[in-house]
Amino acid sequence: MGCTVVVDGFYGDTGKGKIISYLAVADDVAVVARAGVGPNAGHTVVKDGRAYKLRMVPCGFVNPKALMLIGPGVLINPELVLKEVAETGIEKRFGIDPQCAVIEPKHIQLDQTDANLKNTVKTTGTGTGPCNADRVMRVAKMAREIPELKKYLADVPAIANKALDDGRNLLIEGTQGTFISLYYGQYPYVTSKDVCAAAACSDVGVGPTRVTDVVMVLKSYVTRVGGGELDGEISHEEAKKRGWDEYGTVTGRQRRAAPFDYNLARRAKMINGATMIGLTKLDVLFPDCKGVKEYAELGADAKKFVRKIEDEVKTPVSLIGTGPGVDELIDRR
């Protein structure tokens, strides 16, 4: 495995947190490492029956014996690192870097009364833009700076790097989505920097030449919450109907859905440099494969679909979600 990337090729809501669960266990991973914005993700993971919402915790956790960290790209709100910290109970082998900037109240209040936030680009409400504005301005706080997460710091460059020059599997959690970030979204109905794979390294502080694969997830349909274009937007009415009924993790707000989208997904590919596709939630479009592991049993029409995605962007449809717990998985690596 090496050094492994994964990102949305969407627009978030992908369900990498499945993916990224999947291969921290699977792939015996040494080191999650969680890049992106911050607070304003957030990443469902089902373990033993139990569904965890996690906005800064990476979804790695699952396997017992990884250390969690957090890079030093990422924006941290401290109350919400340290309650997922015990809900997960990974106090022993956690940890974040120094540099991370620290979302303060005030952000928090700027993001959530701001009409052009608030309003035009529907933000998540969690402080991030705010953050990385002061963060610019070299204004922020940082994590080394707050002492109730002194015993937590940690060179997270250095272990990840580390773990790589010792033979040992890292994987990065990349957030958000490709058609959200700064750069390669609908500006201005982004997230508040770029969250594609080489970003993601760079929050990480790993090499490009140091990855060996980008798993870029996409979901069996596309869904999208806050302002901006959505490519045939069907209505809340008929995503109930089909099974896309979705709510944000973090806001609650209904997501706006639309069918699968071929062009974006080879787009985000060339600019993720995706080796391999992560699918998820296949079950919904395909209600037969629910909790199937192996290809061979999927349906004709399911098999067609990841045909087709395959045909059409040009890259093997490797891991196959096909319900929403961590083993409900095909893996054809």
Ligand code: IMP
Second form
Amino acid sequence: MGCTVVVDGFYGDTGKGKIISYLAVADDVAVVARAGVGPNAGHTVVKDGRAYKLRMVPCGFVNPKALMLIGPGVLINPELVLKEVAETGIEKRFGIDPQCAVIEPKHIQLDQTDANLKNTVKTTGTGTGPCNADRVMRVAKMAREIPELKKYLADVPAIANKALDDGRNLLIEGTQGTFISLYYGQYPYVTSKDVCAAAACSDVGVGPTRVTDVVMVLKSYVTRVGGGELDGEISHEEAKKRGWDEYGTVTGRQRRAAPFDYNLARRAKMINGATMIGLTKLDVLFPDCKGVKEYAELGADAKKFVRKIEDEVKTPVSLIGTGPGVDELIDRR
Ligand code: IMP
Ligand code: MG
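Switching from the form predicted on its own: structure of the form predicted in complex with the named molecule?
Below is the whole assembly, all chains and molecules, this chain first.
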């Protein structure tokens, strides 16, 4: 596989965590490098019946042989990093770039009180926007200044590129979603930086010529949290009826919901240069798909939906999630 970048083609929360943890094991990945904004992300990973809610540690940790890294583009909350490293038990295979900028209490305070951020953008309140602002002002603290992190400091670009030089597999783990990108989303209802595939590469110091595949993750329906447009939005009551009611991993807020959006999918494919689609939660639309692992065993309606996505987006739907477990997945690659 070489270098695979995983990104979200909608508004975040498409279930990247599950796809990433599957790929980390199935593709015998040597290094997983976390990209994206910072701890505003929330990924749920189920391993051995235990659910891990991760905001800093890469979801690829489920592969016990793989090295877990956080790239220099990512903002870190040191307390959260240390807590998650202990919970996942990855102390001996974890590295953080010295150039990661550090979220401080004042950033969280501002994120939760600034009228525009709180009431209009409706941010996650995790301090990422104010910290990125300080980073641009060249006054942010860096990971290399935090004594508790000293033992984890690592040259992430050097390690990631060396893995590729040695013919080993690298997984770049994007977070957030294409349409909350600072550049490609509906400003100001966006996060504090670009989060598309090219940005994910930049976050970990890997050049575009080294990328083999870009996996774009799409959910079988669309959700978004916070402000901004959502085409075809349905009411919370209707979402409950359809089983599309979801609640934020980080904020607990009920997500807004809408049907699968082919226009967004096409645009996201273009911006990310996606080579394949990872489709999640197919079992929510078609309950008879639950736990199916072979494409041939999908029902006729589910197959029709998958074919329509492939026709409209002109990209193969290579991975299909049919349930929350890591093994509830169809791999057609
Ligand atoms: P911020 O990233 O906390 O500044 O929030 C800006 C917008 O992006 C808000 O609408 C958040 O709900 C949204 N957002 C940020 N991170 C995520 C994520 O990981 N999943 C889904 N939405 C997110
Ligand atoms: Mg999430």
